[in-house]
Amino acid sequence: MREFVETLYDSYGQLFRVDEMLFEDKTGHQHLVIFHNAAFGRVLVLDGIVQTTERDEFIYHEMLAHVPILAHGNARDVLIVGGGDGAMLREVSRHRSVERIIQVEIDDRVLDLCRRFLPRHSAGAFDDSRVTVLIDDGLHFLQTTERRFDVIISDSTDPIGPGEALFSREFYAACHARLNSGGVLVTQNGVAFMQPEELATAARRLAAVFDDWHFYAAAIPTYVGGIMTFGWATDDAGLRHIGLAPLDERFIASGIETRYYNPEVHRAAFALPRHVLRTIGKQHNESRP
């Protein structure tokens, strides 16, 4: 019987038990495996790092797709930064008011693999004909691009190895200048109790491209530590402060069933602890109507 022992922290972090080793092996930009455990099922972890599991996947990705989509209202175009599980993209095409999806992702063995061995994850979605999938570096991706967005999601691993480019300012504003009017970036920020230098920094940086930024979090049992949070950035502040009304409109128009999203746990998740809200540089959280 073998364990796994996560390494994204020195001194605090999780054991798996190995029930079955699906795969492991070195891709060409990270080290990759798939193990099965009893409890969480399937299991991928990127550079000793847990990046998704089977069992409770579906609070993350739900969170970081049907938020934007929805506070946005008429998102046609969402481009998908990371997300080679393929997950994000399942979320994303259920929105059948969307009409155009691009997922970047630079390591193409991902896709792949998780095609294979996490297939309940993209549950078919990498064959809907909206989607496009193009095998490159996000940053290169938005810098070269003349195609804009509603929503970009930037569904990274944490700021480190191939993921650090998605926390710079130089990518913030990438984004930025490829949104529509009106359209809105999020973002994985890592677990704020115990990344609050990387939650820091990624406030700064957003401060200084958009003209409304804030975060949302949710809690997800194997990222660790406490509340995940998610980056939120546009040039719309009502985007932020939509009301219940019309959310639970939109959400009721758009026939999705959600296991964790609905339109209170939405307008809910803006509200943050004093102790990240002083991480983040902010007094209190700024009234919804």
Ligand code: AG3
The other form holds:
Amino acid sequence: MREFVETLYDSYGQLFRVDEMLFEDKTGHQHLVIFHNAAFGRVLVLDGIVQTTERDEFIYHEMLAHVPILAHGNARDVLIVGGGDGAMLREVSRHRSVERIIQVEIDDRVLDLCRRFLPRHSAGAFDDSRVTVLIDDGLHFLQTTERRFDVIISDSTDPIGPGEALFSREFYAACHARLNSGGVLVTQNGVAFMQPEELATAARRLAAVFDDWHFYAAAIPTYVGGIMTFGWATDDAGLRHIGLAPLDERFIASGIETRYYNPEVHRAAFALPRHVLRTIGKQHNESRP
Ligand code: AG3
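Previous: the form predicted alone; requested now: the form predicted in complex with this ligand:
Below is the whole assembly, all chains and molecules, this chain first.
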């Protein structure tokens, strides 16, 4: 393979030059490819869809980890569903105030191969004593565990293949049931311009389960087609409207160095363009509490 063409969309996509093919195989769950590209570094592809690259992964992982944890302000128990490359775990574990992190990943081969070929993603986070990694289906785990969490992060693939269950009403309901009061769920919901139906479906399902829900956004170069939206769901409406002052205070106290996240970006990310609002069935951004 000298070039990789992403197959997510029928009539539009992105092409990478494969400068070095590092690994290609079928795991029990999905087709996995890791290659090197001069512009993006190492690239992980699952079932023909780019999951993460060394160059731009920080945007996605910082926004899915720091926004909920800093908005919450007192997160001790964090659950990561999916995220086998380990970068979400790396960002979550930067919060010294988090006491326990459980990661549930369905595909153990993704974990092993990413530790081997994408070591900068996890950057040692799997060795953190606060971390427990379970190989399980995320929905099954949530429906059977007795644990509760302050923050749940769904770091999934698209709703095709093994990731599909992580976009179901049952999954959102199971997350809701396992959140402590004041807890928050964040989810990966694809590129709004290219995947409006997926987004609209997620909005309806989150709305059916949580008192307060919205989406927030970031542009990630290798999730092509415009801004990606992240789901935000909680029963505590105040979390979404947290002011700059407390965020600044928490962010500084955390001592975390970021490359994308800052409190202004955090707040601004919840301001959605009108076509996205229309897709999720809202009239306005509800940016004032
Ligand atoms: N999971 C999100 C991949 C989304 C790709 N989809 C897309 N472009 N619509 C990434 C896992 C990183 N830890």
